[in-house]
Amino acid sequence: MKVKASAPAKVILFGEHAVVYGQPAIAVAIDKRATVTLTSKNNNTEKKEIVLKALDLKLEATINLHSGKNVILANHHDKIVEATAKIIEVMKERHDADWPESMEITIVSQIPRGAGLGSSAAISVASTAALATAAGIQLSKDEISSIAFEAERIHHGTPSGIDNTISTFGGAVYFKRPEVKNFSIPSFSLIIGDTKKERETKKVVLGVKERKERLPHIYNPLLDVFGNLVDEALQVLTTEPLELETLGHLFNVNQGLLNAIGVSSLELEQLIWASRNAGALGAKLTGAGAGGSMIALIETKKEQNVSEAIKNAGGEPLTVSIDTKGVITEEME
């Protein structure tokens, strides 16, 4: 058996960090994907194992599968391995999953790691879908997202759940625990600027938590403003004709709030201000911050100017479109 599953990256348009504290956020899937290919290998032995490979991440590890629900790891130095083991464990517990043969899993990703674009979630969602198909289990998209969320805990500690949700369902999502609402979104152009500075989301999220606990009377009102801004953005995004200038202004306000809670960085600010000066209608970081990526809202005629400005400021520009499909699974043999 050979199974291929892929899931898209995401950008958070509004509400990152505040979403962890019960405020809403808006995210969209973009047309960059992580692909997981699973191949069964009949080794004619009682020992069953998964060989996990991700050449672009320089990762190769072995997960030993036993008849019980425990998963034993060997030779791993990456959270992707732990996350994959977690997916297997949860599928055993919830769905009594079993895989009759050893398997090889190959991961190929178009999504820069540590860039705030949901790389780990896309891999977890695609891995969940592929492993379920190989075990002969039909999972709903809600179930795929739920299992991938458990893997996201390995990567990020206390994830919001927005990354695995948008990667599973695609399109645009208004997310406020426990509500997830897909909505139609008009066409507009975004440029991603990757600072090429990796950071660990878990540390950034914990930093916000520590500052909030130290200054709750400052942070709690700020988080409420995040929520108000997201609701205003939803109104703008669902009203025709789309007011691009208003949307861009909301990008800038959101960036000011993110700066206030301490998650921006010099590298991000350089790309953000370069984009604005080159004609972007608005620009902000996306994801955890402290490195990673920013996004710029542009008119099509400004695409080249903004891309060049991001590159000249030390970033890597990437023009993207919205992905409406979410996770896709294909059984090849």
Given for the second form:
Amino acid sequence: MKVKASAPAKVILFGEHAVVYGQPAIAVAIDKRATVTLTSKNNNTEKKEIVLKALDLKLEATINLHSGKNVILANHHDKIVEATAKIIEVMKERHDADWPESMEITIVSQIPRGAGLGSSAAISVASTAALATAAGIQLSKDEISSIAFEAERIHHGTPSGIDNTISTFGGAVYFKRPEVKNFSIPSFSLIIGDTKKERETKKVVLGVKERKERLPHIYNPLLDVFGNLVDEALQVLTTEPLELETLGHLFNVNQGLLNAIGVSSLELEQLIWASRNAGALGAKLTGAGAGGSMIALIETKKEQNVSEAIKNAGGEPLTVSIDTKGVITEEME
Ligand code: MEV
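Previous: the form predicted on its own; requested now: the form predicted together with (R)-mevalonate (MEV):
What follows is the entire complex, opening with the chain shown before.
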């Protein structure tokens, strides 16, 4: 048996952080993928196990498939191992999953980690899809996303669920728990600038929580403004002809709000301002912030200029297009 599943990265266009507190957010899937390949492994022993390898992360681990809830982890304590063990546990609980033989899982990802592009969610979504197929279980996209969400909790503590949702469904999504609305997005050009400064989403989200608890009268109204901004952005994105300048301005307003709640950084501001000065219509951080990536909304003719400006300011520019497929599973043998 050989199964391959892949799932896309994402960028949050509007509303990160506030989405953790029930406000809406808008995200799109992009054409960078995490791929999980699962092959059967006849090790001729009574012990059914999964050998997990992510070579570019120098990760190798073993997960015992018999032990259900008490999955044994060995070799390495990367969060990916714990998250995969969680996926197995939840599939057993919810779908009575069983795997006929030992397997090897290999993870290969084009998505930089800790860069705000949803790398962990893409790996969790692809792993869920591959493991379900290997167990002969048909899962709906909602079910895949819901299992991947449990793995996201291992990675991020209190995730909103937007990352696993967009990675599963692809395209563009307006997300306001529990409502998830896929909508068709008009064509526009985005450049991502990676600060190459990795950070942990969990810590940044926790920082916002602590400041919000200390200053509720400041943070709560700010979070409401995030929500208003996202609804305004949805209006702009679904009205023809697309008002690019207004959209760009909303990027900038969103960045101001993210700055206000303390999740920007010098590196991000440098890339954001370099893009704006090079002619971007708007620029903001994307994902958790405090490092990671920013996005710039541009007219196509400005692509070269903005890319160079990001590079000169110390970032890594990445031109991406929107992925409409979401998770894909192929059974190969
Ligand atoms: C992370 O991609 C986005 C955050 O809003 C956290 C979350 O939604 O879980 C910062």
